[in-house]
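First, one chain by itself: the form predicted on its own, in structure tokens.
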Amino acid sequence: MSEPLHRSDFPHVVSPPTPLEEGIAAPPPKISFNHVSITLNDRPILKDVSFQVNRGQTLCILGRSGVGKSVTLRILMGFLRPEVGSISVDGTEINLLNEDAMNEMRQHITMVFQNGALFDSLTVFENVAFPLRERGSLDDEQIAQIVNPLLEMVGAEDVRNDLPASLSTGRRRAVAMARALASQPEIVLYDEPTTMVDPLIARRLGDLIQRLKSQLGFTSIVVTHDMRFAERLADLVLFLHEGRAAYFGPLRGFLDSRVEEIRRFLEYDAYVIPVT
């Protein structure tokens, strides 16, 4: 049985709001998109795109390929930049800040990319490490006690001393999660974590997304194509099609939609290949 995640593991996550008094005004959300659109390469990409994410929550974004699933993180990370729309995080509007302060809010918001992006010429350690190095507070006893559980959390202690091109696609991003984590973040975005991965590794990756919203109150953004997972995390479904939301609300809501799109990509998603 996985050993519970502690809050005092993770300082910088602010604990789930407690139910609030009459009259007291709600906190603002914790990730905000209003009327957001954006061109690449002169081909419209997201269309005027608007949802938001309380604290705690996990919001599943859907869609066919090339719809701006991955877009959309990237705009969250301050890698892009929309023409039109405003994006904000816990209230504060991310498009009007400079490099130096976008810097800074990264260390509140980290995300898992689709290819791990691990450094090929440090070990699993050393890979998990280099948040905590960066910030040159710690030696490396200290450092030790943080990376090593986070390997065992994502199933990698035994791969520790192993460098990332010798790990297979699950095991990369089994690493690539544990990187994320030791940045203490509070705000978790997955691009397509269970792509070309395993069952087993698919399962133990949705779970700790899971242990991390439950036990910790992690604020989770997953782009995925895996309806089931999906199911298993989302509490609120962003479906984009041909760069809109065709639809953003809680999941019970998208399963039940009687949106043409919506339902041909749920039937295509439930369709199994007999095996001959």
Ligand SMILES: Nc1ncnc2c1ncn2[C@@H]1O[C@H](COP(=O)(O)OP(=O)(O)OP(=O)(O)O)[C@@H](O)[C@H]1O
Second form
Amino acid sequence: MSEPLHRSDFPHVVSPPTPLEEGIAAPPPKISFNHVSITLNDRPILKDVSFQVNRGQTLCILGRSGVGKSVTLRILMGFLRPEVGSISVDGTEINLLNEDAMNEMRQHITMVFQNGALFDSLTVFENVAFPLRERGSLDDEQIAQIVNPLLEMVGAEDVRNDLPASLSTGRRRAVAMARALASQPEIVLYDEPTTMVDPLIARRLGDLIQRLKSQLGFTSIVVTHDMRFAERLADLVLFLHEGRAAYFGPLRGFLDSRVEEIRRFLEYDAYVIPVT
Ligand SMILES: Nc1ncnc2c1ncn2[C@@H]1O[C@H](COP(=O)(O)OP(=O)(O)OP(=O)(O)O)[C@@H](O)[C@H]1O
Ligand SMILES: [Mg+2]
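Alternative state: the form predicted in complex with this ligand, after the form predicted on its own:
Once more the chain from above appears, this time first in line as the rest of the complex follows.
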């Protein structure tokens, strides 16, 4: 797990932005969510939510269960379409794309689902190889050269021939991360990567996400309930409350906020997570 990551393994990934010279226009945000509202089953879930993430930044989405954190990620992946608002990735408005163009976009933006979402009938190796086989241009040896280091990176090399059903939740999530990375994305969305796993696995997954950010400059959005994890990773925080973005900005401002819902959220967190 401590082997450095090599940028050449991730050719699509570009370096984090360097500070801009005065007078030079800033590049467009990597991800931009503008005044998005969505209603599901007649229930308004997100109401006028806006946020931006620049290249190389990590945004942590926080909030109580059911506030729409996973929905936000699913909108970004194009699995759900909002009634109002626009979403752009690298300056392209994804809500205007047809399904073919959206599939193309999903080569650059990928998601590690809350439940792993692995194919039960495929071995761990074949799960990770799946996005590479779909591409159709790589032979078995080339695929193995990409998949095996990814399995090592996430600590799942010893279960490469096993089926997902035989793995623990933490292992399944690690394999899901390897599969997400196999498609060589620029943006990775993680839905609660460290919940429901033991603290050691949570630490390993957290370390990996941090290395992907610091060594490879991935842009990421991490949905988490784990404030300590957020404190390690977040450049920006989006706090959702009753469908609205109750806070969007730097982590420091969130921790220092005097807004009552935020104080309550942070105090509850301090209560349930013992400080070690
Ligand atoms: N496809 C869907 N159709 C109808 N309702 C949905 C759909 N997906 C989510 N919802 C509803 O939207 C609300 C927000 O769901 P979401 O999964 O985003 O919550 P969350 O913030 O991720 O919660 P948790 O922390 O428990 O994962 C919930 O009430 C959920 O039941
Ligand atoms: Mg969720």
